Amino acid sequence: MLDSDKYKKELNHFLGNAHNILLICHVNPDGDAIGSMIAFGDYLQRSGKKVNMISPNHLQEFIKWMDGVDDIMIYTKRRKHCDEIINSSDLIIMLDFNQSNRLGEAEKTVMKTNIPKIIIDHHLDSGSFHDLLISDPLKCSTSEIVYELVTSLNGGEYHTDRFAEAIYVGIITDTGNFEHGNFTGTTFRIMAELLDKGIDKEKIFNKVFNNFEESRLRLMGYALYEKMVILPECRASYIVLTKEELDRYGYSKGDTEGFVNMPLSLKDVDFSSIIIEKENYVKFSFRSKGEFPVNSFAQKYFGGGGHYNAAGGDYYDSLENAVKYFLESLKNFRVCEE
């Protein structure tokens, strides 16, 4: 359980000094971080404060339609007026993220400042580089702990369209739309408030869920039946997509997203990976069911990491002598039967 009312002391303390506060998300923000961004912003604006946002970079097309998103300010777009708005800052509030290397190319002006900094977030093995961490692991999103946070901060229930369809995708996001993650009855009784208040759940799953392109469901078909790989002794999975294949399917940005789940629906698979070539490097997405720690596995092998039964990272060399690093490592992390 969240101590809210210890961290509405701690949080008041810094908001009672700050009049110009920069909320910054992760590189490659999903619908977590933006939702958590949003929501936060929404109530320090409705508390007088001045405030800005930044992504690292560019923003997926599933979360572009929503309500506040035209005041997030894209880094990468942007270098030099958002390094003067980080400098300009007399509070920093990262979301979603606890490791400094998640700002992307932000890093460097957000970390060389002298700026109070605040990381509210619900992943594990934290960095040191704030001056308050606000996180909880058992979470399903931080998108559910800004939710609390307000409400503490606030004295009781804070609403607005903005704020509610916000918190709304954040936790559907990082839970697919509860098909995993650490929900509680905690997160439904807070999805019970935001359907009471009128949230459109039918648009915000449309919106979110299915509005994607024919490419995409191309893409899939192909992923499934052409590159899908079983390892029965591993009780594993895992799909390659080559920058070739990609092409071939008009991919854009998140078109791959889910598709590292759908393995898990078989009854003898309890570990997915799907392994995209990107330009200089390979990333790999990693998601399980059951007592595989995927997160660990990551952190370990990769340079990565994430949450018990979703994770990722990174591997710097050819697609082909990522794709043999990986299943040495699968069965040097794991019992597989011979």
Second form
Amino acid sequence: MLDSDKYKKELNHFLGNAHNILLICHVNPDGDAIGSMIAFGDYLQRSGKKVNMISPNHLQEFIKWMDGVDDIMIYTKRRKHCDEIINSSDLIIMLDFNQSNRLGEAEKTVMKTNIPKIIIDHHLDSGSFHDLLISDPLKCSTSEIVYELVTSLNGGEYHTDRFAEAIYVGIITDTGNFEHGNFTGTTFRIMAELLDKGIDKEKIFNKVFNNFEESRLRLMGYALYEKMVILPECRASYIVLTKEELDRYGYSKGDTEGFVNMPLSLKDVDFSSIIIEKENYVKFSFRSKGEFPVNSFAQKYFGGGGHYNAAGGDYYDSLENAVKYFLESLKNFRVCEE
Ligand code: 5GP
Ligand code: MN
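For comparison with the form predicted alone, produce the structure of the form predicted together with ligand 5GP.
All chains and molecules follow, beginning with the one already shown.
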């Protein structure tokens, strides 16, 4: 259990002095980033606060349907307006990240202010740009932490349909519908509460996981059949996708989500990476099962981070050089049999 009573006191101190609160999540927000932000925003608004929510960049299709997303401003679409909102807030709450570069293009404005900042997160190794850090890497999601904080602040269970849906989405997306991540008995007790309150689990599941275009499934087939490389000596797998290949399959944002997990279903593979060519850099996603700390790997070689078994990072060079560097890094980091 989170020590919510300890945090309650500290949070109340900040909340007591704040009326105009900004919530902001990480760039390329996932279900947990948006879920935790909408849930906490809903509670704060109903407790009489003025709440603004910003996402550093656009939202993907699988979360765009959620109740509350219309209240989220997209930084890259309305920079000037967002800058004004950031600068005029009297408390900034950052959700689901702990490195300032995860604020994307909003980083400069947020980091320039001396408005008090709170981080609520579940990643390891936090930076030091906060006034209050509420973090527990043993939690499956930031949404679970927000649920416990709100229960504590509210002096008992808090419920609105929006809050319940947002928490539910955050938990099922960060655990891959209970496939991975640090979910515990507490997670299921929260799920039980949400189900008892009548959450529409089937609707949510279908909106989140069964909502893709045909082109995405074709791209997945291509990636697995033509592009998956297995390195048996390293118990590793990687998939490289070029810009041209993505275009050929009518790629839209989020289409490659989940591909990186698939090679882990192989019995002799415990490390998997997907390497995607972007406009002026290369994006790496890493997954592992068992004892392979992909967050350390991402941090050491790719200026990134994440969780023990799920992390990511970037490399600023050509795709060819990035792949070469990746293979060298892997062989430096883990013992591969000759
Ligand atoms: P994904 O591979 O799904 O993009 O990300 C997996 C995990 O790694 C997420 O928890 C995400 O926050 C983290 N992550 C992905 N890319 C980066 C990155 O460039 N920097 C950091 N610090 N974390 C990342
Ligand atoms: Mn998360």
